[in-house]
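One chain comes next, on its own, written out as structure tokens in the form predicted alone.
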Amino acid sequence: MINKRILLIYTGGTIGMIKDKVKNTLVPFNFDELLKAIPSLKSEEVDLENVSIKNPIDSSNMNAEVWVEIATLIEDNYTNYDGFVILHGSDTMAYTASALSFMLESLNKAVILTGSQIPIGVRRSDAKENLITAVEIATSGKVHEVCIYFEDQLYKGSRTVKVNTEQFEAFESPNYPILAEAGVRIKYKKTLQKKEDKKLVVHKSLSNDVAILKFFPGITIATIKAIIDSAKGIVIESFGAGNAPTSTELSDLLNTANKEGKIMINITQCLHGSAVDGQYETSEPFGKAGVISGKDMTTEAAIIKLMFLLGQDMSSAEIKEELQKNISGEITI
């Protein structure tokens, strides 16, 4: 039998942080003593090889420029192994795994993202579980894609989102199914496909030149004007179905901003559902100003979807086409 090779690929985080008895703070620790640490990672039928990004991080200071150096890495190593294990925090996961997912085109082996809510050091740690987990299901072949897997669950990673701090079940897929759950044995689900084989072509520029408009009630007009003057790429978080204060102000500055060539995108501010054009009256001012509708996009993957895009050499208009396509499983058309 032929060994199936993966590269674990460490970035940081709380599945491998230690105590700093000085600062009384946990930092990421030596990654060669996390793999002592599991001693059951070791197989006969896996050969299981590790490297490090240059700098380990908190998940918080996660950024493009490691992204980047993430896809480059499984690039670099895309022949000589048969998927990837990337160790990452938990707190910007869901953002990385969009990322890739948009990076990776014509991805055809396993990238699965995973961590812990507790660092493996400590007794109870969920880490042994997810890391072990998620090295079997990258050497299945039966995933060609790129995933989160954490307690129990693997998700598809451009439809993931963080849900939760203080249980274990820290991630949701919140308007797609689930493609695998691991118990006694793992189910793998008939969403899973393998794809046509091509040749991976690796995207390496993002831009950051985006913002987040969150509605509430109340909030004013000037604020709303200073975000969306922040930044080339807006994605808007409405009210339910996609709806917004019914307001000429509100009206005249998103025709505005859409004259200027900024370029929206509206999505709901609830886990569940869809932004839904023209639903309701109070939808009608993004419609009439240019702003694409996000449907059932995460928050994760619409900002990173803007980033991506607003990166490639195009126009105004072919990335308002291209945002309302399904480039990586991240929306439901």
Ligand code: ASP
The other form holds:
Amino acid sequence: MINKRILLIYTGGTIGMIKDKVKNTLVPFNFDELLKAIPSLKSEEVDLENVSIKNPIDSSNMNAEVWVEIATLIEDNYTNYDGFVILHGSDTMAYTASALSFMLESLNKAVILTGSQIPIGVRRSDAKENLITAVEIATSGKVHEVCIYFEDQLYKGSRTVKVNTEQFEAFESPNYPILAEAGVRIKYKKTLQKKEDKKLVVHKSLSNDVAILKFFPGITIATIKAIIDSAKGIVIESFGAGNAPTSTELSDLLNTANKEGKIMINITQCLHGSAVDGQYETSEPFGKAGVISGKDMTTEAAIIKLMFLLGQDMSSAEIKEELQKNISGEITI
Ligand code: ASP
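Return the form predicted in complex with the ligand of this protein as a structure block, the form predicted alone having already been given.
Once more the chain from above appears, this time first in line as the rest of the complex follows.
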């Protein structure tokens, strides 16, 4: 039997951090040391190789340039490996999972992001289990998409959010069922399917001309205007099932922004559920001003979808059309 080949891509994060003795803070550390800490990662059935991004980071420093670096590593090594495991800080892992889901078109191999809440060198670390199981999932041949594996659960990348800074269960995919669960055996859900074999296309152009506008009771028109004026694409996090404060000034502002060619997408602040156009009178200003309903998308997926679509050579009308489509499993249509 031929061994499965897996490429580990190290980007930084708590999993590989050590304490800086002078500053007493956690800083990224050497990848080889990290591998030495888990000798059981090496197995007879898997050929594991590793590569690191140029400058490993705390994932709070993540940006589009690093996403392009990661996507290019996958592109350059795509035919040589059966799957990829990305070691990543948990803080922005859900954003990276969404970004790669959009950037890697026609992906037909596993790209599993994982990390840990406690550094690998610490005795109670969750790193070992997360990493070993992520590698096992990547070799299973059952997963053909971008996912996050964390604390026994495999999540769809473009549906995931970080929900906890203290528990080992740091992630959730609030509007999408988990893809696999690791107990004594790893149980894969039936929804996992191999996709049609097409050539991988890697999209490397993302726009930073985006902003998030989160409503709160009492938000002023001046604040709303400043945020809308600051970018071409705006994710609006509205109340409940997609509702806005009733205000003629707000409706006028949204209408003007729409006429100026801004792309606005409305999602709910709630973790579970969906923004529903027209369910309440208070959602009317959105529909009238050409704001697209982001339905049950997470904030992470919505902002990345905007960055991705604004990075393509498309008119505002085309972007609005694409926003409503399901591109990487990120939205329920
Ligand atoms: N600050 C760290 C990071 O995201 C936290 C973690 O890895 O869990 O890089």
